[in-house]
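Form predicted on its own, single chain, as structure tokens, below.
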Amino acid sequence: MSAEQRKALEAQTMALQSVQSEITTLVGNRQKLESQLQENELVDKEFKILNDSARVYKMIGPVLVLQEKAEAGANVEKRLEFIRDEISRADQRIEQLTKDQEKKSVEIFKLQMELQGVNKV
């Protein structure tokens, strides 16, 4: 029975490490999204300051192409919406994984206690 418990403990520990790794990756991605959000909010504020006759250029590769202000503003709004949705998804996934992490930690603790009980006998 002890060998089975050890295998279960190893499996739970590996699962916990996997969850922790995914949380770390998601937190990093969320930070990048937050940075993109701030940049795009700044661009959106600048667009609101511009008058309607202002020239707006979009960089496509090495070339600047003239773009209408309304179209550029709409693109920024869409990008902001997309980034906010991605941040929300990341937050939900992080919350779910954090709960999973807590459950796995409790399971590991229980398995460790059982192993210690077996070893003391």
Given for the second form:
Amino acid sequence: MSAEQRKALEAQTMALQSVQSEITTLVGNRQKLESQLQENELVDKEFKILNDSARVYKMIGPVLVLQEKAEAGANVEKRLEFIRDEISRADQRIEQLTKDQEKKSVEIFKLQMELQGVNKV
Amino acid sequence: MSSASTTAANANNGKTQTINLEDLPLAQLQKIKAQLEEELNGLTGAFSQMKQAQAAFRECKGCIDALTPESLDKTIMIPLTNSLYVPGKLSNIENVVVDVGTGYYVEKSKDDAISYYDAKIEYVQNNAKTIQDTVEQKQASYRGLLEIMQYKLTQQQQQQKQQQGAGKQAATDSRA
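Could I see the form predicted in complex with its partner chain next, after the form predicted on its own?
Shown next: the complete complex, the earlier chain at its head.
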């Protein structure tokens, strides 16, 4: 009996660890997204206060290419929307995984208690 | 000993809970200590990055200031690669092209560029100040935590000595 329980405990522990490492990766990704969001917001603000005569360049490889200010502005705004969507998706996934993690820890705890109960008897 | 009820931030979901550190066992305290150390390292790293960014912006401003009317048509070395330069002439001392982020560059007049960099320097300065304040807070929590851990450690050691003493007493009693 206790060998079975031990296996179940091991399996659950490994599952918990994989969930935890996934959460860590996701949180890291979310932080990167957050900093991208801030950078793009700065650029967006900059474009808004720019007067229309100013020239905007985009760096493509080693070359600065002249762009339409309207086009660049629209580009940045689309990027901002995209990043915001990504962030909310990542948040949802993180919430899901955290709940999953909690459930698994509770199960592991129960299994450990059972195991200890069996050993003591 | 002052009762140190310190705010320990729960790193996972960013909620702050007020925990009375005295009530926690030594093992938990050690975990919190490790967490605080990590946070402090991260924050000090971020702070020095802010300082570096500030220095970079100041340098940019200095370069713009070097574009005086006298430097018009002066020969300058333009880097093609890290080790290859070509001579050129400074033809435009009124406008500069400024990196605004995410791969976009904007042409600005000298004055606009200088005010842009001034705004950036102030922005970074404010961030650096916020980081500094947070660091000071965490350092205070850290010191309080160390005090409590020290206290618990000595308590534990005393308890162990008492138990050993009682054990010896019981042993001598049983032999007698």
